[in-house]
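In structure tokens, the next block holds one chain alone, the form predicted on its own.
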Amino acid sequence: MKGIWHYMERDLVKWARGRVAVITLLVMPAAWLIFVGLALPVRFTGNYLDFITPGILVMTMLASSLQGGSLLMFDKILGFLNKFLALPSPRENILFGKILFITIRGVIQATVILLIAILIGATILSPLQYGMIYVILILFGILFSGLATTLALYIDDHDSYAAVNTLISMPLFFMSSALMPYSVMPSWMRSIAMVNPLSFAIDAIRSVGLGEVPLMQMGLLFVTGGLVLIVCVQVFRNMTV
């Protein structure tokens, strides 16, 4: 743990320092949440603030995993991964402090935007139900912080990485349930947002703050995050930079 912490605590440090970089990751989710949560009163959801807000914060939170990757490569391509393998900790060491520092930053964000809901008229909940609204987006950036920094370890450059970013998270945001409910999507794009990682989240929150606890989707996520931690792990551990 020691190790995991250290790897963490650097990244963490160098994230703290760049302030523009902390203010611009919550630019565009702060914009979908006041501009469209606002504009758009639609009669099928009744209050559409409540209804997109947890759409807001799944995407904060696969924002900043898919972002979180570059400093993988960044790390591969200044010299720093070689460095850091050859240390006596285990290699497996790297993964979980970026992964832990990823889904950190990423909680961090998701925090600034429900405060943001709040603010601008989003029903308040209660302690626990908040908690378990963050378990839930805990459970999802750990799924696609080890899916990030394991595809930045083919990618060698940022362009292609910021490519990549923009190929998984453009289709999985718009094929889900973020921004309409599986009653108005066609049948196709239903099929599609119904086994959508990021439907598994947004409608787990979305019951939360129905009163309901998400046990199915939040197993789904458990699940599917441990396969990908698992292929991480073997990767990492036969990787050679």
Given for the second form:
Amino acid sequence: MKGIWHYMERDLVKWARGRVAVITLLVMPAAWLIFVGLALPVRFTGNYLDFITPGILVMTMLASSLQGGSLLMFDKILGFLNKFLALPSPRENILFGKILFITIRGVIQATVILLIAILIGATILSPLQYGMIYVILILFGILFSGLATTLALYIDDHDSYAAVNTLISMPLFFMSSALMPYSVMPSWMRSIAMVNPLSFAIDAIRSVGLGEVPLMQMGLLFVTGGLVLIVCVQVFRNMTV
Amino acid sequence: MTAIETHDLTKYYGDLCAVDHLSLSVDNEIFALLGPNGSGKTTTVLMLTTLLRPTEGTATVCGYDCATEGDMVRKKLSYVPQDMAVDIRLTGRENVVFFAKLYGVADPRAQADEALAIMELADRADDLVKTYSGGMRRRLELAQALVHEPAVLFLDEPTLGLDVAARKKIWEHIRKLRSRGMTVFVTTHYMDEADRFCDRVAIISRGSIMAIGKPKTLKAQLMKDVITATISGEFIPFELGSIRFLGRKEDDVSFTAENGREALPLIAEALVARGMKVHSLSLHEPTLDDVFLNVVGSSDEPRSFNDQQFRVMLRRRK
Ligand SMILES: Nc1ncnc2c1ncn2[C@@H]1O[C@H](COP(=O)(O)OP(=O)(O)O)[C@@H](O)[C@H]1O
Ligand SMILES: [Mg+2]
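Pass me the form predicted together with its partner chain as well; I've looked at the form predicted on its own already.
Next comes the full complex, this chain leading.
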């Protein structure tokens, strides 16, 4: 267990020292929030900022998680992974350390987005509601960082990784309920958006904002996240014996 | 208990046999696996460090089976891979403390400080590794490796890419670790380093061990002197009385003789008589390079089919 923490600590310190990376990961979601939330002429709901903030929060987690997979890929290419695998610390700790770091990093970034949203006029919620939002974001982060680290085990160069990353994140984001409510979507898009895990998380955060407790969506995220972790550990074991 | 034992350790990558029925016993010494690029050194180390599953055969480290008791094996060893991997955005101390924690040592900070001091990095310990030279980074990796006082230390080409002074320093440190009671298993393709700093060497070529022993013993298998001639023209191996042909490396052909001074003119004459042009001749005491030439036949990498045939022919002559 301790090993997970030490692996996480290494990535966290390295990340915190590379200021450019911190800023670039935040710029995109912040720009979306400000330009789309405040400036877009189309409005589907009363307070579009309140409507779009959950989508941007989830998008931040998604971008951070998918990008995070490249950390494991680089560890693999640069020979760190082999060094770690030869250590007495249980090998799965490498994986869980990565997922923990990526999720923590995502939560830090989402917090910044949340603060910006409040600053520019989003409705302030109760501590319990924020608590639930964080649980949803963490479940979502584990799901996608698990997916990204599994992918990273198969991919050996940065360009392919970036391509796969875009290939996954773009359609996922646009085919979700992030930008518009289901009621205004064309029907083909609605059916995709309804089964998109991004929508589970976004809808869940929206229901929290409306004072509901979205147990169904949270349960779905929990179960898919668990399944992804099981697959991830299995792939990792197969590849490293 | 023997530190490292292998029996018929074999690894195939598809059809390619990278390591071919390797049987070794290493204990309480600096043991070098010596061979050119692609001879199977890294593959051997990966199997011994539980990072790669052998196709065939067994290996044990401190009595634990590398294939079935990986957890125990990893408690006993430290591994420094061929390609340097240290975090340049962390300080030297952070790099070592991180490993100390992962090894689960009692007092990570104190152990790290000690390891850094042994590797003479104490005064630079709080600088980012970004500012370290290649030799310092290698020493930092050694510090990471010895922070849990392993019984066996695996070093894959520890001096690769370093300048002469840095190499010497690395070897001095390896000797120091040896004197602390560690068994050191090192790979290298630098014959002179293996000769000077290792207790025992195994010469490996295409996955097979061709010779094994103390450098001195191996060199004693040759006669007192080695004569090397740089030639041009078609060379056909021959022997002259007690003068024995050793092998060929590009345009250099080598012979060994009990009395090199007397052999020099004989060899020159024989080469000229066989239609070759002799550009230079040299006389020296046997080195591991010569031993390698003797057991492998030709120390350059295979290039053409003819080259292969040449080698087969040589083997048959012996
Ligand atoms: N992952 C791999 N897949 C296929 N062939 C490999 C792989 N790793 C090494 N080889 C081949 O196995 C042989 C031995 O390689 P290696 O053990 O790296 O040699 P060395 O470390 O002595 O240079 C070489 O011919 C190399 O090309
Ligand atoms: Mg190698």
